[in-house]
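One chain comes next, on its own, written as structure tokens: the form predicted alone.
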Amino acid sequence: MNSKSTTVRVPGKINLQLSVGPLNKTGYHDVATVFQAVSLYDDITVRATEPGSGITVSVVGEHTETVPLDNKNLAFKAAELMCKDYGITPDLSIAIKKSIPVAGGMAGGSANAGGVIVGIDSLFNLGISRNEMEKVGSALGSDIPFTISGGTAIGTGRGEQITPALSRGTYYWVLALSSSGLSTPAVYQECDRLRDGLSVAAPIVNGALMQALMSGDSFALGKALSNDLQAAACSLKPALRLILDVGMDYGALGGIVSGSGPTVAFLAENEEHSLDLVVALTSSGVVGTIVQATGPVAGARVIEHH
């Protein structure tokens, strides 16, 4: 039996800005978003298995009981697509160790798919460029290319067209996690419902936010954070409003629902301030799980190869 394996570490993301255009004829929304990869990671181990064993997926981590282990899982789909595109026999086991919250608006599922693409490239010495890997990912999901590239980047189209963004310094985040997730399609539907009858402009990237990143100004960045899906996420999960209010009352520089939620990200001034924010949010009793993270960090990268 061939027991070659590769382990890839992939970060979660926060959307510093998520502007959502009107629903278009394709059934999607054009977006303008600014992603930042943060130091909350999933580890994906891809192993070559015996002929005829097929593709298998296993997942460990908190609140992972709802994660599908069949072809509904993005990691499974990524393995299928890579095998088809690069002539690989589809006999692989994929073991996912999760720290990125499930259905938390931090691209956990997309990160797993990105990890599989990078892992298969490494396992079979395919020598695929990052650009090619991102193209494979974009066929499966709009967040996948960013999980491969990491750092800070602008996403356009459905979010899959990635342009690296200039960013100085390190940003300190305090993340309020939820034990139950939100469905991205449901949040978009709620966003459409809330905006029904309104004129919705084409999405553009916020100049003040880009300027804050270029100058490494955490205070200006905190003020410029924005998410068009936040009202919809709060509508479906009203407790998010209270969490946002409490974090801001305790001195966060800015607070935002990440992507389609329900993770809430608070920006702190520095590490000491982020610790103070953790203590305050914990004692408030309105948040279950709180973790600290920094950004930007690198995208998917191989950490072990056997």
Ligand code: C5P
Given for the second form:
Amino acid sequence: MNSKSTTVRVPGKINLQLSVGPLNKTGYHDVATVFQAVSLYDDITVRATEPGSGITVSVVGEHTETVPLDNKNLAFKAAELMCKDYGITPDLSIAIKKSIPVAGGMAGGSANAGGVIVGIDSLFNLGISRNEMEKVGSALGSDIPFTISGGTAIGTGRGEQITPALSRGTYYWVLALSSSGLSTPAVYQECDRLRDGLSVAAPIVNGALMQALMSGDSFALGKALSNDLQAAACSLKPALRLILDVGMDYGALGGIVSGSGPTVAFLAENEEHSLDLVVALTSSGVVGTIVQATGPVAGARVIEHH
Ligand code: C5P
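Got the form predicted alone; any chance of the form predicted in complex with the ligand too?
Everything in the complex follows now, all chains and molecules, and the chain you saw is the first one.
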């Protein structure tokens, strides 16, 4: 069947800062986070299929064996919700081409849901505002609104309330990927365990980091990177500490576990420095896969429409 289709390209993200407050009554933690969208993308093709065929999901890319294809997949859930909210018959195929690491702390699953929301809007000419799309996404996952908006933004609440932030220039990242992922709830739980008995302050955005972004100062940004989930991610995956140490020894301007991990992001001064870091990290033998990315980049956007 030669039906109409839309392909949406959606970026992954790094949390330049992730300040985590105490666990609240909703089972979530209030956070103050600074997101940057980076140039690792998933392409999501949404196609209208024959009546009665239902929603199907397929995924290609590295380490995608563990990605569920049923209603546990965020992209599937996003399709169901969009169909329900906008009166669309749920006969759709969703094909995902992944470059964002699976369970890597870079919002890969969220990006797929974001892509489905933007894709369905385009496929059926719904004319939904970006704000409304982000609202639909926020019902399904804390990181989904940012994958739609992209750029650089502050996230508050559970991370789903997005405010665009000023950022000058381009930042060069070297990403150390792990072959096995970390579960976000498990990392938050470990964070609570490590903080047990301590008083935890309300989350707050770091002024020095925002200043560094505004002036395009990658040296200052490198120093200001911080992640309250880093200790928990390292506790569950101790190899991450070694990777962080090696990257910093080799001259990264800063190094951080991205979100709930296990991807480790190192900031380089420029493209040449980022290549030097790749070579050094590769020869160290402590990292499996290393990729380069730049940020900030745009959020979810339609790249093909048939
Ligand atoms: O919103 P999302 O589906 O990404 O969250 C996955 C899990 O991560 C939540 O069920 C919760 O356990 C944890 N989480 C949290 N506080 C946040 C975001 C996520 O505790 N702000």
